[in-house]
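For reference, the chain that follows is the form predicted on its own, supplied as structure tokens.
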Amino acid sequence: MLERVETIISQLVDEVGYVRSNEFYAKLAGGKRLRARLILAIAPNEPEAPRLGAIVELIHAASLLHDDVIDESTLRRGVPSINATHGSKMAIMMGDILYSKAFSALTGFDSKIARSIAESVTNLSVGEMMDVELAEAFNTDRQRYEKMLYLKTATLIEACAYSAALLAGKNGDAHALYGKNLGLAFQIVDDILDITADEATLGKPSLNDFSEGKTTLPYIDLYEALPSQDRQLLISYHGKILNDEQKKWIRTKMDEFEIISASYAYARRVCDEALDAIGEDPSLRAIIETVIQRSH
């Protein structure tokens, strides 16, 4: 079924018209393919899933697209990003195509279906916008941080697992939840990859996020478990480039406090929230323990 769903995006590309959309796309391809591996799970035997899954990995693309401009980042999955190699002018007009191409695609769905994917872009954009505010200080607001991450994260994946339940019949508000919470939980394993993780295995420079002005929440979590003097220079290394010992310094604090494994269990926590909204159902059941449990 995912060749399916893949078959499609190369279709969807190729009615573009434009040779340079093919190109740009082809950079861009891989990934887990969750937002679509999602809606197979749920609506198996739907015929229009796939086109679902395929539409929904065309707005993902597109916000990775217009996220690498605004964080000015110069890889993407360990390759050179869009925006590196041919402008952050060509990246931002890619991300248009394929949202307005996805968007045209939908308008084929029931209209539930279709107000609540593009709703969700709405928020995800809100959301990237919340993430710009946040990055120009150091956050310790806990509640603004779980906001911003539901809207940039975990609102497409909640209106992946919402729809697909409408398209295979089933209770569209318990799987809203369980994508709600799926989408949370993976960004929260992405924070702390970002802390643990080596550079050959993430495609970027460890603890990338706090020198992009990024407080996760393991960053939150440890300002809150430092002494006075020791917040202050948690702070002045906000948002900038950070040497081996900086970054080492960083790692003994998260592991002193035990950061990490308290932000494991809030991502276990969540995730055990979504499964119990949808009860027993071994397909998602394995995409969270796939997420809970990923190390790249």
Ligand code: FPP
The other form holds:
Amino acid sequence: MLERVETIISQLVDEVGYVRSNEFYAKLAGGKRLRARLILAIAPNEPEAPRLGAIVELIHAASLLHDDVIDESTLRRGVPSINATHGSKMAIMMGDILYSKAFSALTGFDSKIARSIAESVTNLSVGEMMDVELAEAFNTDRQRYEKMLYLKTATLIEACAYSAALLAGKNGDAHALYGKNLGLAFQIVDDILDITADEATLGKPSLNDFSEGKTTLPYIDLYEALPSQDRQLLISYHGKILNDEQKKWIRTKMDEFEIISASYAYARRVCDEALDAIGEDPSLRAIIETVIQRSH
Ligand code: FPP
Ligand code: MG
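To test you: the structure above is the form predicted on its own. What is the structure of the form predicted together with the named molecule?
Full assembly next; the chain just shown is listed first.
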């Protein structure tokens, strides 16, 4: 089924009718296809599910193209980003092509589905804007961070789960709640891996979030745990490229206050909420496990 998603993605990119868009699309590493997998898991027997999966993956790819421009990231999934190899103008326009193409294809779906996906992309963009604002200074406001997290990452996954449930005649609200919590857990694990995983696994520098100004949950928790002198040191590292010694200090303090295990425990609680929303469903349970146990 996932091959069907890939075939439809290629068809949609071909339909653009401009060779450079094929060229650029070929340069993007596909990724985990979490969103398409989720749609297929909820609506395995629906003929339109792979097409919806392809649409959502194009939107996601577009958002990452723009995100790499915004974050000035030169690596994406271990390969040079389009903004790094061809410049920001090309990356932005390629993102525009992909998401407008996805929206054209979305018009073929029931209006409830089309609206849900479209509204989530507005939320995604608001979340990204909040993320940029939050990165301007060291943020200690957990609630603001969590709101941003929901908008930037969970909202599209929530809309995928809701839409797939509607396609399959299942409970939309229950699946939306599952998708929302899956998305939150995904991003919390992402925040953790940025600190714990090595650069080869991550495909980008480690502790990169903090260098980009992002005070993710482990940093907010660490700030709360630290005595005041160390808090000032932590704040002084915010938004800077860190050397090995500085990275080591952060990791040692995270160990000392058991921040990472607390973040995992939080992600696990969020996953339990996701599972509670839908009852027993082995394939949706398996998706939760891949998210919480992933290493990159
Ligand atoms: C990655 O965050 C970014 C997102 C999940 C969403 C980005 C959304 C936009 C740019 C809005 C525009 C949307 C469209 C469809 C054009 P991150 O920087 O925390 O993660 P990373 O480490 O993977 O870069
Ligand atoms: Mg980014």
